[in-house]
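Take a look at this single chain in structure tokens; it is the form predicted on its own.
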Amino acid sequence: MSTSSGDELHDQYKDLFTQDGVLLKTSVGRPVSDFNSIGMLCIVQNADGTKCIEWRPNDLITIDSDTQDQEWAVVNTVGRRQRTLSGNITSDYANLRARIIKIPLDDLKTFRITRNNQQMQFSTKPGVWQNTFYFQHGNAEIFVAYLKNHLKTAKTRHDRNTYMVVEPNDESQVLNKSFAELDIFTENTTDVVWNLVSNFKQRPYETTLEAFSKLTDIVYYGNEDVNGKRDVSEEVADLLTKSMSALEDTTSVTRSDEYEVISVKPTLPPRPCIPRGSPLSTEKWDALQDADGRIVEVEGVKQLIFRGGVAHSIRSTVWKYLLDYFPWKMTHAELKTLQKRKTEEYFSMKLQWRSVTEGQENRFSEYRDRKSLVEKDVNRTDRTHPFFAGDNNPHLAVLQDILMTYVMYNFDLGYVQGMSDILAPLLLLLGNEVDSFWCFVGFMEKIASNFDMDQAGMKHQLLQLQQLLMFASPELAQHLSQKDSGNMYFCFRWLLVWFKREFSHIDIMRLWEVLWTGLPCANFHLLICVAILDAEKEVIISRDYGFTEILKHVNDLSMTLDVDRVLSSAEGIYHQIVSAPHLTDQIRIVLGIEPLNLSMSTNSDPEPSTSTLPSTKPSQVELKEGNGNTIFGQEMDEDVVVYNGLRITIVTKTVWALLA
């Protein structure tokens, strides 16, 4: 292990990846006072080209006020938790760098992931775990996926959660070094070599293979001079350029002074157009309950809701289940008992803050600040809607009471700007103060990371959105990056309040209930963002929109979006992505799919999760109409159907009977 205490500070370095909210648990040779400190774990490239893992405590990190405040000022938070922010290294960095932990990748021997993938340990010599870190927000999967871009690793036989760093053999070292010297590739040469070698059999373009073969000759045998037997530079150049016109749309070109290398651009399969279904009706809802009121087929209900939403006549009931207020398996009698208990609990918490005297409030600054922020936000929430319009509106008073009671329910989080936007549609639909509160609690459980004091949850989602957009629409992602919009900050509002200000009240209800099902994958709300942006791709690129124009254009989309079209497009993009032969582990992790080369399970023999992995059972029934649409037979017993060549997980024939 190497720490910064004995190293000179590099004048230049580049952060390749950073992750906020990482706790230092233990570190050999460090004082106990450093333990349990929050910081940022990074993968860094030094000025000399070497790379290392670096942990920086938060008190050495500051924010550039001119940029950070503008980027994140959308959220104003009041709470008891200490802010943890990422940014530029302060001028005191040189004096305090001894607290920074550095682990050179060249020295790293093994690393291990434990405790539900949230704890990560590193070792630079056998038998000793020098550093242990705990990931407070999410887990270590994304960090490990990025780390493996810079290391060749293999799992140990005795522990599937421990990875050894594999030393490259002499041949691969020569190959990597030669590509670096030729300066052919702009990306990491190790990644290029491994990817090219592993994908040889899958590449259909013989010209590319032949060109790479010629380059290999140069790497191993050198480019012989005039007195030698041959000079292949012109031959290689001809090989690399002769198919340029034919492959222009499906290839990318990387140039050096003498050579051009053409690599095939991976393309996505055709995007299916999957029509939306009809809403879950009263008749279908009743048919999925037993005589006592239990929901007998929960996944079936969720499938129906995902396909078409919920009929407004039963929406107030169904939402209580979707938001975990009502357990699916409770009878009607048990639900009445639950409601009575929850009502008593709510008013008990409400009485706590209502009984605070004026004198107590004057001496309780945190409570006073939260109350002031709630009052300010409530008075400007959905005031144009008739339900909240006008002076002395009683519904505003209920809205405020619920938010203040939530402050008592969740002291750590308290109130954060934007929560009133989340609550307003719930109160509008349910009308009842108690029911609205508990549904709000359930909703906040799903999106609590949106309101983290350090905004790490939002930053993480924006990073995942950037990754998805790069995979699904690389041309648009590249344009955004060139226009200083690659950080996706213009989508902040979309994610913070789950598109509440982009759709009408009736449409946001439909969108929310679809997202609450958790189908068809994790983070489907990010694919909603991708679908909206992809629909605007032609306008943004053809008009060469810059940062300001992109921000204005995105804001102008508010209240102009078709929710059914967006949902259909997002689902099509999902199936398009998961059917891609070049689907990466990074994207698999974002979508909640088991990665192929990264087992993060704590079990020795992990089993795939049926809720996130597509079924591999073949469909028994597949009939085609003349227009190419699929007709599903009445005797279907499988839980997978085929739609335009794509395998789509459904539930059972009971649900299909209701869909018919």
Contents of the next structure:
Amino acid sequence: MSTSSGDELHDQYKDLFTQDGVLLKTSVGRPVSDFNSIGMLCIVQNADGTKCIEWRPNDLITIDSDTQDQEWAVVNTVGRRQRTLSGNITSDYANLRARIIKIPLDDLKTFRITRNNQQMQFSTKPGVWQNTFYFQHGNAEIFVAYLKNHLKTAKTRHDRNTYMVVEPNDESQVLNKSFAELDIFTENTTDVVWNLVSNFKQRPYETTLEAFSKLTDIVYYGNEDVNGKRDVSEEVADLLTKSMSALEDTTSVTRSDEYEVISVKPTLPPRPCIPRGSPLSTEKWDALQDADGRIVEVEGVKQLIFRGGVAHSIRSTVWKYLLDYFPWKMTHAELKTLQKRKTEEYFSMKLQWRSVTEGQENRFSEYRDRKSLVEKDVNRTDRTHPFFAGDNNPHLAVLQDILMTYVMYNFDLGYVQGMSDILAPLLLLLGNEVDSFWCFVGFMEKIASNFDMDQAGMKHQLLQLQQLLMFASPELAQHLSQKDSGNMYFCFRWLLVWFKREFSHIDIMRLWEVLWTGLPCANFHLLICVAILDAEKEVIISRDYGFTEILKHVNDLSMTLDVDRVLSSAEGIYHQIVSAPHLTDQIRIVLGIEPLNLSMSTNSDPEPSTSTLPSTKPSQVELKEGNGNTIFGQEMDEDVVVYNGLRITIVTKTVWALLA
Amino acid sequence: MATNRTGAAQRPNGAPQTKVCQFKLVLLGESAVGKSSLVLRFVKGQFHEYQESTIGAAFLTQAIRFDDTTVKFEIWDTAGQERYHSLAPMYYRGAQSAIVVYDITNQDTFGRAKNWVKELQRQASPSIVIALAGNKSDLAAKRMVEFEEAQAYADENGLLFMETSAKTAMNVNDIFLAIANKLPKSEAGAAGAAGGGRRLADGEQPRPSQCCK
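What would the structure be for the form predicted together with its partner chain, given that what you showed me was the form predicted on its own?
Now the full complex is given, and it begins with the chain already shown.
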């Protein structure tokens, strides 16, 4: 059968499952004209027993059924092979055939389901989602269920909508797979177990066999009480923390022959106190541009902004760059053209909804619903601020217009509660409708996943926050998980609108511009959370706050926080974490630092964004920033501060000179 | 324990000991119907015309005193927008009572309230006391949901029902009191409760009062 001719081969094509009404959204290497065409997504068994996922455009099927081949017309979904066999392939037909997308299951690495389970993406190599499909009828659940009959999959650690395909020849994955097959936990099964397993691999001594035996108890416990109050991951987290602290107490009592214990008591180095700098001033900003207005030292600008923010007088200009509305390298003249074009684009989108008549609106519930959501929230956004106060405040109408135009700009996302909070400070500062819109678009690009229909983006961040806290402030993390708060949901508001509700307008401007620099690491906003929580550790633990008190206490911190102190301690915590000798790959990944054990990280976290990071020297205090590392790449250009024996790279000499 | 037929709170008149009962109450309903405003009126006596939207959840407490009992409400106020629906179970899980709020000037919010009631009946604790609040009764001129329609629905489903106004404070304390009355700290307490659903409460064994300390 291995040398079978084309005929035999095709005779043995078999559609195992087909799903109609599947839109091809994007596909790497395909012409754009192919996108948004409708078709059928199938699971196909090839003659040699291998299987693949196939998407066939509908027009192909139509052509097939238009032929006189009656047999084919009836079973049009499988009949394409007969066209191939008959040799009557017209060139049109060949073109259409070329549009079939095949993804061999052997090559499939990961797939994920997003957009309310209606969108499915496939990846055969880390870093790229090659194919994106949209299920117009119902959702992808049934397809996934069938697909799982032909694959061994495991959900990923961070995102339960992402599945990795388990490869049987990888030892750690086999282990993972076998746990996955147990299918005991209802959610995050493999994640919990995987964490345990990866801990075991990394710290064989600490993650003792005892922990495994206790895991068995948890497994049974989990079975008994399906609606049990405690999350299994919390149980395991507790367990690990306990087994680790037990180890600390019994330092070097036991010493295994097989493993040498290097660091028994994982403590963070002391927290450096790095002072905040002064804001980027007009003079410095001007000095950073060339004669035509290009920003020459982008990384330097970002460093300065990270250190001290932006002087209020030039905020409205600098924000346009930070929010990717203005490209750094554009001249004044080019920016003028850009602004003109963006203004036109804005007003044409605005016209789209402004020209919807009342009659149309009455028959267009999707639009009506979105409009009503926007109205409800605009009406109650920052109304205590003078800029938005009073009845019939004209700025409210501008908020409304921008958000409605954003609905047209991104109808799939639409309007979600929280967006008006994000927009209000932008409009307050920029004053201009068009500029505010494009800056809002830029901000939304950074935080769009906060507004996922299924909350996947938020859940992912809350999990990462929990991991960071467990590392940076284990005592507090342990307390929280003991109090049913290990899921960190009490930080939901912080993360959703980037602390907008926690700070005054002037402070939130400072915090946001610092965060937009993307320095000193990925997910620095999570370290802001860690910093705020760590400062409340004493109160939360000594008063033995429970689930409700924790939420109330955290909510009540609103408007009591000092933005500079928070930023300073978050940066201190960052340096503590990255210079800790026991820094784990899990934490490295969260902070956007290349993990040490590459293969492990690729297996456990196939999220493309994290597996394509530029590599950096682990001994250095890394800077991860997009096209980054230009500064630290020039070795002589870094400035190092030594603090309690801790070496910290803070800014480049260029920037240092500018600060002076 | 003395029966309090009017449902009004009274000073304990020098009663030597007061029993403290603690109940978890959750507010559910469509966005912008006035959930936070009802809580704020009840807990702090305040009203803000432009109360900001709730992100995540808010938690407040308020105690009501009866003759010899203090009922302490732990109130969970939730975000109303459909996008955040999936967070709700975290807050209504284990709740002994719920207020499902709609806006009497908006028929859609009433439909949404019915869905919340259904969800609670299906997923929340079986003995949960549910009250339906038709809020914004000060805007009766723009009324889109008839009192009778809502009352009939509440009766069918064994819910407490009142039209409320966080703005004027009308019926705000009353609806919380009605819930406190109906909660199983004593059988007699249910007598003063407004609306139907008493039968349901009578039919129930008062749970062993682990709520009372």
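Positions refer to the first chain, counted from 1. Only a predicted model underlies this, so the values are computations on that prediction, with no experimental measurement involved. In this text, the rigid core denotes the largest set of C-alpha atoms whose superposition between the two forms falls within 1.5 Å.
- With the core held fixed, residue 119 shows a CA shift of 2 Å or greater between the two forms.
- Core-superposed comparison between the two forms: the Cα of residue 38 travels 2 Å or more.
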